[in-house]
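The form predicted on its own is given below as one chain in structure tokens.
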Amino acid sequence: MLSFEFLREKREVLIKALEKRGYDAAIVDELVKLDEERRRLIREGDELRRIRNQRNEDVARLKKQGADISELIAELRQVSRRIKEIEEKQAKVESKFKELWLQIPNIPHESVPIGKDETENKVIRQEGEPREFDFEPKPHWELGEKLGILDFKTAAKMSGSRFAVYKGLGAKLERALINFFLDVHTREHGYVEVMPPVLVKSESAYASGHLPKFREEMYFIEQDELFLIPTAETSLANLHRDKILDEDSLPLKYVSYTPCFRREAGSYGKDVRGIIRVHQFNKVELFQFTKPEDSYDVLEQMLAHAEKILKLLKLPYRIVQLCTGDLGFASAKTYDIEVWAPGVGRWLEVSSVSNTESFQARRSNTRFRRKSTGKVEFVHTLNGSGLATPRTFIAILENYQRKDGTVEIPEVLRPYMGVSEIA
């Protein structure tokens, strides 16, 4: 959520962001007349209560005086319908505004490069040369059926299409990766390990900006009126809801395993084979909350503590800057890093991180209180991905595979596998 002095004081400069990010500049009209009018009726409003207590006033006095009151009551009481009516119609106006500003997209950062889509994103820096095979490599659905470690069959059997059965060494695999990011992140990236539920109510999705946007993505179940989280952005954005930090306390850093769970809603037919695109998959995910100043700091950060996954499992990869029209809902500015996978001859997201500024702080109150002034402060929040396990799961197998079908482990991810390969 953006401060109303977007809508009040910097009106143009929120129609060119929504411009810059494909959306409807209508909206603001709206959005203003909406304002407009709420804080005519609190005005009105206000008034009313103030004639209001000013007769009731009148009405004491002139009671104990024997004086004839009955018009003094008559106005008392068509005051206090108006004032009544006023009221509902406030909270009509009130409720149509924040429904309308919860869908006012985050400000892109001044650095964010314009374009309309993915198709105008900026390639920063590769880092490692995809390997040269004396073989035609194979996709991973392919070599994780013949290693017997993936069963797509069963899975739609069980649950439809877009779902996968780990089996043995692939199950062990999936594990050992959620361990492996875990170990990297606590022990030399300084994060604080948190499983939060997975389950969430509507208005911590809507805190981390994930409602009203991306309803149609969540799974909903309606009788507990509970969303499955799409990632543990939405559990961690939450974590400190209403409250506010120490100054001393920031950065406050934690990273997260947990089931992530996506319909894939606008993806029909695209990527249908394998896992590229599943419904449940696993992530680890990495979140901080700090000061304004130190925000942007800190989202270089986490992309290097993201980027060094890859490079201990000496997978080839690169880093892709969003522009405007490809910008999360909540994000300011976003890097993806995404790792080549020969056997679909594909570059593929493994991580997205991000810095929302004080779009999540706003909508869950999470603020801090300034040591030298005492002034109290909305928080920045970051998030990235470090990382999704499908996709580096597809990277390993595609890219460490051999002519006769095996695949080789990488050394780090030996010790938590107990074997050097998949055969």
Contents of the next structure:
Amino acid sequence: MLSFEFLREKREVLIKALEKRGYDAAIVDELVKLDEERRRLIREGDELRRIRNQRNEDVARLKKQGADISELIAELRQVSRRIKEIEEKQAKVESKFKELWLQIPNIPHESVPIGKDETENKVIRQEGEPREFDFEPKPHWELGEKLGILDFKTAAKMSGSRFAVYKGLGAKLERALINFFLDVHTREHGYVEVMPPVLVKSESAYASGHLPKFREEMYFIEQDELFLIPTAETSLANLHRDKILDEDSLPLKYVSYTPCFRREAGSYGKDVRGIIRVHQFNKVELFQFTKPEDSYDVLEQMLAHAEKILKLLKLPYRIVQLCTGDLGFASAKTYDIEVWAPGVGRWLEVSSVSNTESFQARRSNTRFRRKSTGKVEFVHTLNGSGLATPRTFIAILENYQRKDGTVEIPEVLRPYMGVSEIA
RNA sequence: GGAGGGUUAGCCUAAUUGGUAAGGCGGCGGAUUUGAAAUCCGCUGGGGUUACUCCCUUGGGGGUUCGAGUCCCUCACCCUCCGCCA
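One more: the block was the form predicted on its own; return the form predicted together with the RNA.
What follows is the entire complex, opening with the chain shown before.
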């Protein structure tokens, strides 16, 4: 959610931002109209309430004196009726306004390149060289099935397409990755480990910005009106909802391992094989609450924290800056990290690091009191995967595969695995 | 699932039979001071307005009333106990 400032004083900035993102800016006119209507009703209602408050004091006083107040009360009954009418109108206008306002995405940071979709994202740099193979590298689903560590047939029977059963060293590798990620971020990068619920109420999904726009992307438990989270970000954005934090406590750094659930509606036929795109996956998520002036430095730090994992795993990757057309709804600036997967011959997104500035903080009403002024301000929130496991799993199988279909385990994972290869 | 108790501002705590939320702490600003402490004064969340001595805010929503923290209904969350389950 944005400050109303953008609707009133900085309307051109808002319209320009929407256009850059490829949104229809016509919604702004409607919002302006509703906002004006809303304010008109507030003024009208305030005036009537002021009269009512004043006259009610007269009622109390006169009643104590034993005077006849029946006329006054009859008059006030009228005033109350009008107040009620106005309040009803106002509630309608406000709910319409809010509905539209919640659909407005964040304003892209000035450093974000303008572009219409993911084809216009910018590759900023590449780290590590893709390995030269003296044989044709196989895709992970072939390697995984042959090694008996991934079972797609059984998963399809149990749960349908886009699921996988991990077995034996496959399951262990998955668990090793999660533990390795958590250990690096808690020990080396100073994050506090958090294990949040993976089922959340709708208001939490609104706060994180996943509702209303991504309703179709989330699994919904109708009986209890709960959503399965698509990312730990959804839960973590609510950690300090409706709180005023101490300035000294910032930045607050959290790391969470959670399963993530995505319906992948509309992606039929895309990445149907293997575990590139699945309905349920594991992810270790970094999340920070910062002061506004620090958030862009923190964005770079978080990118480095996520990169550290790939460096330790010795996997080649590249950093991509998302253009305005591909930027996430809540994000003002995002870097993606893509790892090289030689078996499928593609760069795969394993992390997305975003600064939402105060966008989520407004929705979640998360603020801090600034010591120098004593005033409350919204914090900035940032999130980044550190990392998502399936595509890291893919990259390990495909990059560390041998000609005979066996896979070497990266050095740093061996203490977690207890073995040096999957054969 | 059943019974009872609770939710007041950043935190803590009040509020006769319904008369419009009182204090304390913390924080910020100011006065005083060589500086600090102490003391005193003001401010403290949201909104509207050219502006104000204006409006709103007692967990959410609704109702009764001229007027609701207070009475009624409903929902959420927390605590205690019972039942069920792990």
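Residue numbers count along the first chain shown, from 1. Predicted model only: the values in this text are computed from it and were never measured.
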| item | value |
| --- | --- |
| Exercise: are V59 and I124 on one rigid part between the two forms | no |
